[in-house]
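What follows is a single chain, given as structure tokens, in the form predicted alone.
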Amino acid sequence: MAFYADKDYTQDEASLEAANQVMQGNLSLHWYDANTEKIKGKPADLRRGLTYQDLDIGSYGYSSIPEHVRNSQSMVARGSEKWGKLPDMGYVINRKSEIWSDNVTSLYEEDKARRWTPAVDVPWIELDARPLPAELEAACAQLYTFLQECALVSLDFSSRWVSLVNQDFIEQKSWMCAQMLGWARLNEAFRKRALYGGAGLKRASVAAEQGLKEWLFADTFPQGSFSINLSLGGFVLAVCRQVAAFAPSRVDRALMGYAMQDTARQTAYGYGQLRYFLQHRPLEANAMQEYADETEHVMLALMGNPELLEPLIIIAGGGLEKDQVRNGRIAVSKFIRLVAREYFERIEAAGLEGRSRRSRIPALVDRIEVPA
């Protein structure tokens, strides 16, 4: 539903008159003396610059923001005086613990200095000079086709929750900002290596949508994390650095090596705020041990997939002779138990604590074949 201002600007008789009174030269000043604090940021490091961490001083500083933000609901920016009717803007989530991690700073601040441009830092023109073989290339193509997936659905998830928090958690929402437009690189980094091969996009995943959709509607923001940030982020991580392992072409080791510099910062935060929200909420640990139990099984969807699994023993064995094929699963089976194992390490270290004892996944995996 739409909202109306109190009034229409066009025929407010008075917003005009006090404009020409400043064009005219009687200046208010009323905003001058302003009652907020006084302060001057000044960088720690002059090589560094200014960031987040060197502003956070006093009232402006986001180390004191309370657990419950109760008195702040407009878009206003933190520190400044508030005065007037201020519009409400119906922040779904208000309390610290529901969003913040004690690395988010620091992650926004890296994410800008280590930006990258897929269009002109991914060296294309290898492909032209070293083209892979045919099912090489197709295989890379179904992989990237499967990379798109879940770039665009961490893209959402941010998207989806940005305008619901709290204006007060600005460095927040700036590094949810800046998680899309990673992800949003990433797609286009992805997208562009499976068309520039010629083998075009593949086949979309039905295990990996249906899954992936459950993580991304997540009924509140620390579950959704949980599920986008630190499972998905994780589980992306391992699939980049077992394809920069085996990387058939120069091309495809570059581009795994940016696509890890930023999906581990996706981790790390989805990590941090799992184990900010545990400390300050421990009562919740309970509720979030039974979302993992229905959910968990979205880890299984991805990791296990056809979609994914064929290319990867395919790029990992170097083509589809017999032997090549027997090395790639060999590789492959090792991926599955790391992704599961770290997964679990994760968890557990943020504070989800015997996370792995009671989930369903180890021995699922386990029946999993090893190639002899």
Given for the second form:
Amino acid sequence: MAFYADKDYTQDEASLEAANQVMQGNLSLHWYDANTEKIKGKPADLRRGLTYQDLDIGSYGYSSIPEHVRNSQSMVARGSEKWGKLPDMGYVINRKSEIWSDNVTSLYEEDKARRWTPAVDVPWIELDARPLPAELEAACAQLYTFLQECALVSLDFSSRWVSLVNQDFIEQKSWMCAQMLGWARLNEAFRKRALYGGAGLKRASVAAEQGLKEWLFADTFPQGSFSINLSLGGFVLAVCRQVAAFAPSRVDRALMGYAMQDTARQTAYGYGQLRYFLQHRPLEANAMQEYADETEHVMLALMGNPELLEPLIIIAGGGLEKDQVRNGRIAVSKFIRLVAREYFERIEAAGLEGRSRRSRIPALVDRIEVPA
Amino acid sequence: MAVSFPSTEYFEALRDRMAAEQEKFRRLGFIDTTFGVRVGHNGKTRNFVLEFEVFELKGVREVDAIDPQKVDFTIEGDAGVWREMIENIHRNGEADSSHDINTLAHFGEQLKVVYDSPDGHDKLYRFMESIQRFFDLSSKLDVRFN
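After the form predicted alone, can we look at the form predicted together with its partner chain?
Now the full complex is given, and it begins with the chain already shown.
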């Protein structure tokens, strides 16, 4: 056991007697006049229902969370009265700038409103009516094998940190749970797509997994969020857009249409978190640049590995004939440029100025470019 | 009655269809974005600003120029590309994968997405299913092209 409660409640006569008194009808009502604020929540827009934004009121609101959460280390819900010997949960993220993004609550509400169900929202049976040629189906199987690796590590990232975040950040923790559910849903969709097509799963990517493990185990949340939410999220978003644009079937187009919405939300949080962090901790920009210097190579492990590039080429070209592969290579070359351009756009807009000039990525992208 | 493209009346007709089919859009979830549509023709452009809120198109207006600070993103392209998309939607009931907004704008070679903030740009993808479904309602309109 890592923790023992302050007493064994089966042995505590005082606790049993208190319960007995209540059940005898002698209510204490000591909670009735709790020293808390009385408010009345009201939906700003009935079409949207009652949202967390509607409850951003007084001491209950997230706007009033200070940068340093000093006196709240138990699991008490923000705004309730603290009394007695509440346990110290040992949270390690107690600074708002380390975790917060101004879009957290809207992303959380949006995530729930725009949820989808892979089991029924993807027209699976169309693959029965119009099966893909074997080489295209195999390429899809490899692609969706790769994407599962991305989804699973992203799920792990939120789950690795959520229990370490101070309970005062209720909306943030709720968003992290939504992120986990979102990545679980994407993993489900990618897995079902691969297995429904009949080609099974294909090969794992050593380069991607080595790199993703480096990102997953970043020392701090802002660093890991920069890598997983912003960089990986933006990368998977671009893959979804690419596959939707060259979709070999209506199934792939529908799936990627939903998937791009989910991954765009992850990216939006990653962007917002990095921006919030750097706005409130400008002196940390150099350290973040150095972190990017060290770990940015993973971008190349992701977008340069054959387990991704080859299926993307076959899908974009439509097959394995010489002309198809040539067309596919050109399309994937444009995709790599797009990934790199948008990656630098996001992180520079978030506050890491001059990143594209400092980075090794642009020169390496030049080396694998295919002229149109 | 036919509506012309591009025009405010075209987008208002889509807005009315969207309201009539609100249940479908409710299933897709909130759509909270304001974006521009720019249509080029013979060296001139016509510019529209579309403001979506919750499940509906709250407002549409034609403007002389789109202020990038006041929109999340702008989709721009020649009238011919827009026409091809709308005619494809009319033929198929919805855009096929060669003619949807994602494909046409993917490499910026047919339609182009311009934006000031990457966060605004990403909203196109956060709400893509609703935005595409909105344009797919063109299948229920009689559209003539200016």
